[in-house]
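Read the single chain below, which is given as structure tokens and is the form predicted on its own.
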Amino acid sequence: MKNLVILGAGTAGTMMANKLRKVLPRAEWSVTVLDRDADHIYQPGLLLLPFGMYDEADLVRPRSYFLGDGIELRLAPADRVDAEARTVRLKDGESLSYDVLIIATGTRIAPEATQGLCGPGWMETAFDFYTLEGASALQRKLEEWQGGRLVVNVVDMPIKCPVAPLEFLFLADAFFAERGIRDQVELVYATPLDGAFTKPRASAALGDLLEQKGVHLVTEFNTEVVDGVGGKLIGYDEREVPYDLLVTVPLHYGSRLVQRSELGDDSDFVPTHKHTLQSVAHRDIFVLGDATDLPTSKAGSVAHFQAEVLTENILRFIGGRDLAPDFDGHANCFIETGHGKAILIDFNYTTEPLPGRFPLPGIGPFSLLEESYVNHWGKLGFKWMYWNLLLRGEDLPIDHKMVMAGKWS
């Protein structure tokens, strides 16, 4: 018997063991499933749950409600991988040994790795909602808030879903609205970027966009210290920012478990071919989801896309053919703007986000780079086809890679 190993049973973890035990021969091969924990969250629902529209009930399931027969689910802290025995050591002292492993241990957030952030104020007038823990603690603070201003700051590239900053401001600004208190609310983006967003058309949409909501954008701020008792970032080059309430996207990291296994760069992601999936280090290691290095967005529909070429080349690896170069950095997303509209955008590696329709060709009915009804009702939705297809690993009508026809250039 052979072994397949998955670190991490989040998004990435859940729907590449489901695909691979539905192709693999069962009298051949096993396939575990490694985390710490019973949990699972549906982190997009982390950025809704601020502004009451989830609460944490609607949010987390059981992580073995979602996995197949035929795949086992080891609830234990790994301590490291040994690559080189191909062994993944637990902390309980425990081996499992593995022909092939799958590491798909996301990303974690490090408040503390920012001078100031977790002391004074914290979970007091300055919040993540990146957390269960932190976006709890935002919806009590927002629904008691009387106003003053607030600033979402994005301490550094690459975060989690990349356009969240956006949509937790354009959600702001209607929430604070419909209460009422707008116009005594300043809303402020300070951002390391030189924009709104990183692909320049997208960015310079979405900055209209901001604009037309009356939000301030700071650019190219790097936080360097958050003032807590003095309510003010500084950036590295001395500016400030003043906050009453602060809405931080700490520091992104990968896993501990990376970090420790010392199979990561030096932000702990690991060194990924951007087309196989492959490790670049170890032939019979694969990554996918978040915890890859790779210049894409780290974010659920990228881990989808990467799932359908990554059963793909296992198979070919296990049968000894040549990887398939498949992954062309695809992403997909919806970008809440407020007041029931959306924008959809859908992107990849070389070709930046254009507007068209989505997925059919003319018919849509999701419209791309736009804001419309249709597109906040498929962010929505997205949430049942999320608990019930994709972590199931069943086949979605969205090619994983990204097609021309529909978009206009």
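This one's a predicted model, so the numbers in the text were calculated from it and none came from an experiment. Take the two forms, find the largest set of C-alpha atoms that superpose within 1.5 Å, and that set is the rigid core. Numbering follows the first chain given and starts at 1. What changes on going to the form predicted in complex with its partner chain:
Once both forms are overlaid on the rigid core, the distance between the two CA positions of T198 between the two forms is 2 angstroms or more.
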The other form holds:
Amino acid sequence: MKNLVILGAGTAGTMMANKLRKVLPRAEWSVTVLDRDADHIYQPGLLLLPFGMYDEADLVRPRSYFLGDGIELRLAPADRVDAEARTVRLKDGESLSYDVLIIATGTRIAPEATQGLCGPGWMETAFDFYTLEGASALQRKLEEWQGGRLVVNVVDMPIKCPVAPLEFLFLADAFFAERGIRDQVELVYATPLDGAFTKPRASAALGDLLEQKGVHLVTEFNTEVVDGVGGKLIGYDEREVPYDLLVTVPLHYGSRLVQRSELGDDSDFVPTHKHTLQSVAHRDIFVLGDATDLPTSKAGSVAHFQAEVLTENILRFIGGRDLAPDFDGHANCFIETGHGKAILIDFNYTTEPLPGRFPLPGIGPFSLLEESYVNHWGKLGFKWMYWNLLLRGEDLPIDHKMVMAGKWS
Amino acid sequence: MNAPLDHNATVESRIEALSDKVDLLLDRQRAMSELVSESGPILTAMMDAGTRGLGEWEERGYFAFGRSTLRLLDRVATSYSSEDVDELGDAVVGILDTVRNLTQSDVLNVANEATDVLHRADALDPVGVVGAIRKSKDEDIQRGLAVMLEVLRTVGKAAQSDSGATPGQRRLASRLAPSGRRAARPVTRSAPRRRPAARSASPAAAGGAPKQAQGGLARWACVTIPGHALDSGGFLVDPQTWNREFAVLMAAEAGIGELTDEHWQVVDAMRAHYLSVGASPNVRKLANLSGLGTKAIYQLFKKAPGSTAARVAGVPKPVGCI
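So that was the form predicted on its own. Now I'd like the form predicted in complex with its partner chain, please.
Now the complete complex, all chains and molecules, led by this one.
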């Protein structure tokens, strides 16, 4: 009996377990998924939680619901991976040996890595929305907030779902307008990049969106210190951005397990071959989802497209065949713009987001790089698809490779 | 003793009845989940075929044509009332009548023979006024003249009674006339209802983007470094064409002055990362890779050190996904 071990039962790990269980013979292969806790969080919902569009119960389900028959879920904290001995050591001293290891440990946010962020004001005037706790605390804060200067800040790239801070601003604009206090709220976006939109086609199509929503932009701002008492961000270049309410996207690192196992780079992301998803350092370790160091978005759609390529490649690896260099960096993201509308973007390593229709050329029903109601309905409808089809490893009728059909280049 | 037995029997029969229903439910459930897993590949194949087919239509311009037609319809709908369209419909019927009359076989014969004459025009002798009078003795010519005069009379009559047309017809005629004649008409009504701003064409947005970017980005459009193509933001177009001379020239352009060993440490780390990973490192990563720390990067590369160092190192600017 050979062992396939998957670290992490999040979006990527759960999909991989279900897909591989369908194709690996049960008499020859065991599939074990390891995670430290029992809750699976629907992460796209964290964006909508602060505005009361979902509540916590909508977003949390037991991980075990989604792992099918023949998959063992171990809930135990892992200590480290010993790649030479091909074992995963658990903190309780037990170890799991593997023939193939898949790392799907995602990211962690590190507010403590920015000076002052976890100090006075944290969860009182400064919040994140990348954790269930942060998003829920922010929801309570926004309910009673009477207005002032709201700063959304990205400490540094890379972050999960790079459009989320923009979406937060758009939704905040709509939220405060509906509460009738939009004129009492100043919205500011402080980003380390040189603009909210950095790709030519997107800035041509969406460049004036921030202006329309009344968002003030502070560019190339690298936060050094958060002064929770004085209520201001201080940049490395000594510029200051004052705030009444800070919604920050803290630094992202890979998992501490990766760090302890010395498998990651300086941000604990695992160096990965960009087209095959094999780890650079070890032939029998594969990586997908947010845990990789790949230059594509850290997003569920990316994990989904990777899972299709990786399922094939693990079968090839087991069969002693060459790996297929099939992953093209494909990502597909909804961008909520408030007032019941959203934008959809579809892109990969080499093609920037283009306008067009998706998935059916000319018909859609989704519009690329353009606001529409249908896009928003798609975002809402996606939750059911996520729980019932995507996580269970069902085939979705969307190609894992980006297609140019339907895009107006 | 009978009562419990009866009771048991009832429970048993109920359970039996229930188990039938449970079986049915399970069966349906199985069918549903089978449907889901079976339809996955089918849907994928359908989407594949559909995407390919529709992609061809897109390429041939069917959808672009459709969209322009919709915009045309929108303009028509906003500048004409439904009465106008009804009148246009009447006019179309009239046009069709004319076309039908014109295409009757006898009319077409006349036209065909007339064009034959034109083809033989070279062979005909020129005719003066006297010649014309002489030719008018020909019976065919006389019949032809009679027809032409009758046509002329009808045209003259119609021209006179034009003033007798209904106001609607005259309005329609004026609308349908070439643009010069209706320039003063309030067609501009449709102007404010054009495209929403979000989809506005590039001129407006292009004006917006640099405004956002701040920091005197516009300046980079004018900077040139001989032998190296730069984009409008001052980034090297092809990172492979980078060399150390380029870095020195670019550093001068970027206001850094002379490159010290520490500058080179950062530049080399940045290039190495780009060449291995395919993406430009951000400031934090650069601080780690070069081993100098974030504060030092700011001191070395001044304001916006991520972009400045990327320009000097000849790698693309750090970008988000949109």
